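To begin, one chain is listed below as structure tokens, in the form predicted alone.
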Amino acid sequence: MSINYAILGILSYKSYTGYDIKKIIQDSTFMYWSGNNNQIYKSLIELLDEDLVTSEIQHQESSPSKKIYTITDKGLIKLKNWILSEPSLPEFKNMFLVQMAWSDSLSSEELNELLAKYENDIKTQIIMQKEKRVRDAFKPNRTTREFRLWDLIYDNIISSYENELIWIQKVKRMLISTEGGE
């Protein structure tokens, strides 16, 4: 994901500080990026240089001054053009699948432990994502459609974990049924 577009999207909702943007992205399940925290500030400088955002210093009496970023009309156009661009298909980078590919070297007990741990981790993720859906502080809902779109994003995330749970349970059943014929 290009962090610049995530930032533009966030700022299309409301003006924020760099810290606020960083927190929103870090807390998000689906706005993942592999850069470090400084990348957000570097991206904000890029966006400023391209006139896609503006910044304003907000002075505070008892705290340090804050720099508030706001999307420009040019930034809104850039964001819309990106939204209308060809969507990319999901990437399946699941390290557990790589572990599974080579797990025949494990004893039955070790493999069962690995599968059970993964199953429990998936169950935990389902609970966490359902809870996050309810408690997410950043969930724009300016319109009924926008609220529904965000709700559907959470549906997608939760159903992905639920599908993974169904799959791992199938793997466990299939391996147990064939275990006698090793």
The other form holds:
There are 2 protein chains.
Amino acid sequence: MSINYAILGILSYKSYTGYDIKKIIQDSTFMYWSGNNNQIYKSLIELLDEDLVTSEIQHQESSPSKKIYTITDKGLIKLKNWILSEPSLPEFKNMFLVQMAWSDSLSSEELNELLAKYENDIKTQIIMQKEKRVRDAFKPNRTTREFRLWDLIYDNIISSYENELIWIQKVKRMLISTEGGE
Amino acid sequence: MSINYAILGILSYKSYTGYDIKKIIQDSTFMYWSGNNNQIYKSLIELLDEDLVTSEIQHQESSPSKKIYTITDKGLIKLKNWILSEPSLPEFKNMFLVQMAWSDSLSSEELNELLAKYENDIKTQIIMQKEKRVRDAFKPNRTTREFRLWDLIYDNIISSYENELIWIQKVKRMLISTEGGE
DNA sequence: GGTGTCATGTAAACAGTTACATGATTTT
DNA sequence: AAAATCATGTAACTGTTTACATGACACC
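Okay, that is the form predicted alone; can I get the form predicted together with another copy of the chain now?
Below is the whole assembly, all chains and molecules, this chain first.
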């Protein structure tokens, strides 16, 4: 499971509990998994079985016990090998394109409304992602280079949405400019 | 299942067999499902159960029998309602960003190599997607507007990859310009 | 007194992929 | 002679989501 590498990465930064990891993944845009319990706790069991992480139980008064996971040397090697491995291509899954593919059955008004809704949703996303960039708590910053790498990851996400915005605005222009034409 | 709407859309264009639909989806970039048998044939059974499509068996000499699926009025209504419904946001799933997040553990050379590989893969994709745009067989074109809509879908895919290329080139510049710095 | 956070985990359902199975015809 | 295409379908597995379950504390 690819989420295992995301978790190994997080643990290479610092030791965490499953609950911590869950929150980090849920709050992250680029670590795109939902981060539900089932995924995280199952992953951690797998990583333990493969000796890529160890766990230490920490009892607390008046709070549930924690299991703190720490990456092993074997885990660090596995992580580095994966980082060095062939990158995979981004997956663009956009149900809106499927909707658009058959939207010639709509009237101009209906189609314009649909496009406007999508444009609005994208604009909202851009604002949200820009806020996230400023507010996010989990942002490794051990070296100047690491800080820049993480900054560029935020750039990627924001520019993806901005590119989508430019595209949908082009779509609107192209369809309005030819309305009723031919 | 969202693929059901993609199939309804295809059948709103023309009646097809499961095998035809499978090939259309496999060849399409924006209909992003793998289009394996299990998905298609299961979907078609569901659509039949809900009376959104009907099937007609066509026997052929010296070839396996076909089941030709045709959309019903109920199916057309269901499709139109879905097209008019709230669009969902695009999903950008990019494992490369996760790789990059922890790549400060690499040397400059290793990192540059990783970035170069990704840049190359993206460039290849752009060429492939531009070829697909020209060569694709399945491209509804019943009205000028429909032709334009499909053209804009191709634009979306290509511009997504082009945006990714611009981004990775920026990443290279940003990291090289500060190499060894601070 | 209800909701939210901390912290672990499991059960059931749904979605998706890979591989298997059949059998004829066509292409290399 | 082998591989690919046409055409249907199933089995087994993997991955993902939603919901359930527990229990204490903090906040409103």
